Structure formats: C-alpha cells, structure tokens
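Only one chain is given next, in structure tokens, and it is the form predicted on its own.
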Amino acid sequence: MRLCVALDLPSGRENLELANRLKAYDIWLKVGFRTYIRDGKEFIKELKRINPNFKIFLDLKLYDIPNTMADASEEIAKLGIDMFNIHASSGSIAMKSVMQRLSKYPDRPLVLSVTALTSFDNDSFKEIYEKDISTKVEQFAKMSFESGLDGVVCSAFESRAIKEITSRNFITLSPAIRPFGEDAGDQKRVATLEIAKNELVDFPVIGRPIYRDKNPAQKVEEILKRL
C-alpha cells in the first residue's frame, strides 16, 4: 500500500504548508478540482520543489467526448504528474482513446477510472445508473481493464472483488479512508485502514484525518506504521 494524502485545504498556501510538514515522507499527494482550478500548474511545480520525490495524483475525473478526453489527457501528461483519473462511465471508446493517445509517452502517468463516487449510497447510485453499486462497479472495472487502464478508483469494499475479476496487479485507489475510525463527513462508504488492507487496496486516500490533526506529520507517521 502507498499512502496518498489529499490536499483539500481552502487555500494554496495552506496546502503548501501541509506539504512542507510532510516533505520527509515517501508519499503521494492528491491534487483535486478546487486546488487545481485555483492554483494551476504552478502549484504542482511548487510541490515538486518542496520534495522532488513526491508523487502527484491529479484528481480531475475527466468526462467528455472521446477526442476531448484524449486531448486533455495529453496535456495532463505534459505536466509531469504521476497519475490521473477519468470516469469509467465515459465508455470504452473514450478510455481506449485516452490510452492510445498516451502510448507515445514512454513515461506516461498511470490512468485510473472512477467507478462509483464514494459519496453515493446504493439508492442514490441506482437512481442514476439503474443498477446496484456492486454490479455496476464490477462492470465498470472490467471495461476499464479491457480498455488498457492501469486501475480504478473505488470504495475499499469493492477492491478485492475488482482484483478477482481483473488482475491482482490492477490498481485500486480508495478515497473515504478514515484510518482510525474518524467521522465519515459527507462520505457514505467509508473504511478504516485495516479494512483497506484486508481488501487489498493499493492506494488509500486520506485527507481530513491528516490535515485536521494538530500534528499532521505525526498522524502520517502513525498511518505509515500501519501500512
């Protein structure tokens, strides 16, 4: 397992301060919608200046027509990030278009697809997709695997089943991890670190339990000891 810390604080300054406090650790950092829209490419450069060994996961969840997604993916590849994501519900043509476009980059970033957002419960998910989460997530995961993606974003509770129908090496990245049973907040399908480990999650994503702690570095230290 590799820890991925979500940089979801209200300002770029606060996120950079957090990154500075964690610069001694071999971790991944998640840069999401709000942060990237507000702080842009320069923010990613700043993170790399703090620690060139930081790995960056750009969490923009691309969803558009295939050619537009491929164009955007190529621009993302030029940023020097290490992993990004797209929506599996964009379809296999779009996913294959992205991977084909990135094939010319020998050091391309890893590409994951989003199966079901962890803010969904089964009823709200079914209202949109007309199937249970577990059924549709496995369908999306298999489609992503067959389209050549590197893995999926999923709940920790779906990780093991996804690996069983794809490959043990197919990456699973799971948000909504509350390492020591912290409050779920706006997430529905949350899991502890122990559950994530048992379900073979490769990348647990942890945000609020770290950046809301009075000593984020110590909290990361505690988490890394559990991985």
The other form holds:
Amino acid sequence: MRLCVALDLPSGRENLELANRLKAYDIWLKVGFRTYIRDGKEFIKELKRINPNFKIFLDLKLYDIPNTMADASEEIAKLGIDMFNIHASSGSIAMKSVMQRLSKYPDRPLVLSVTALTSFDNDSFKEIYEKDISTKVEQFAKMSFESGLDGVVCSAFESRAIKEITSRNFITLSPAIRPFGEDAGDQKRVATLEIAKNELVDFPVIGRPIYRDKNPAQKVEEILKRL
Ligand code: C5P
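Could the form predicted in complex with cytidine-5'-monophosphate be shown next, to go alongside the form predicted on its own?
Below is the entire complex, every chain and molecule, led by the chain shown above.
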C-alpha cells in the first residue's frame, strides 16, 4: 500500500506548509481541482521543489468528448505528475483515446477512472445510471480495465471484488479511510487501514485525519508503520 495524502487545506500557502512538514516521507500527494484551478502548474512545481520524490496524483476527474479528453490528458502528461483520473462514465471510446494518446510518453502518468462518486447514495445514483451502485461499479471497472487504464477510484469495500473481475495488479485507490477509526466527517462508508489492507487497496487516500491532527508528521509516521 502507498499512502496518498489529500492536500485539501483552504490556501496554497497552508498546503505547501503541510507538504513541508511531510517532506521526509515517501508519500503521494493528492492535488484536487480547487487547488489546481487556484494555484495551477506553479503549485506542482513548488511541491517538487520541496521534495522531488513526492509523487503527485492530480485529481481532476476529466469528463468530456474523447478528443478533448485525449488533448487534456496529453497536457497533463507534460506537467510531470505521476497519476491522474478520468470518469469511467465518459465511456470506453474516450478512455481508449486517452490511453492511445498517452502511449507515446514512455514515462506517462498512471490513469485511473472514477467509478461511482462516494457522495451518491443508491437512489440518487440510480436516477442517473439506472442500476445499483455495486453492479455499475463492477461494470465500470471492467470497462476501464478493458480500455487499458491502470486502475480505479473506488470504496475500500469494492476493491477486492474489482480485482477479482479484472486483475490483482489493477490499481485500486480509496478515499474515506479513517486509519485508526477517527471521526468520519461527511464520509459515509469509511474503512480503517486494517480493512483497506484486507480489501487489497493499493492507495489509501487520507485527508482530514492527517491535516487536522496536531502533529501531521507523527500521524503519517504511525500510518506508514501499518502499511
Ligand atoms: O478528509 P478525507 O480523508 O475525507 O479526504 C478524502 C479525499 O478524497 C478528499 O479530497 C475528497 O474530495 C476525496 N474523494 C472522496 N470520495 C471520492 C473521490 C474523492 O472523498 N469518491
């Protein structure tokens, strides 16, 4: 398992301070679209200046027509980040176009797809996709695997089933992790590190339990010991 810390603090300055406190660790950092819209490419460069070995996951969740997605993915590849994501519901033609376009980059970033946003409950999900979340997540995962993606964003509780129908090496990245049973906040289906491990999650994504802790570096250290 590789720890991915969500840089979700309200300003660029605070996020950089957090990255500074964590610079001694071999971790991934998740940059979301709020931060990216506000602080842009320069922010990515700043993170790499703090520690060139930080791995960056750019969480922009692309969704558009295939050609536009492939164009955007190529621009992302030029940023020198390590992983980004697109929506599986953009369809297999779009996903294949992205992978095809990135194939000319030997060091291309990993590409994950978003299956179902964890903010959906089953009823609101069905309103759009007309199937239960669990059924659709598996279908999206299979589609993503067959389109050549590297993995999916999913709940920890879906990780094992997804690997069973795709491959053990198909990456699963899961938010809503409360390492030692901390406060869930607005997350619904939270899992501890222990559960994430048992469910074969490759990347637990952790935000508040780290940046709200009075000693984020110590918290990261405790988490890394358990991975
Ligand atoms: O603070 P917390 O650990 O709940 O942060 C989880 C991170 O994962 C946040 O950045 C949130 O936006 C993101 N995320 C999520 N559920 C998804 C996709 C991303 O919680 N389905």
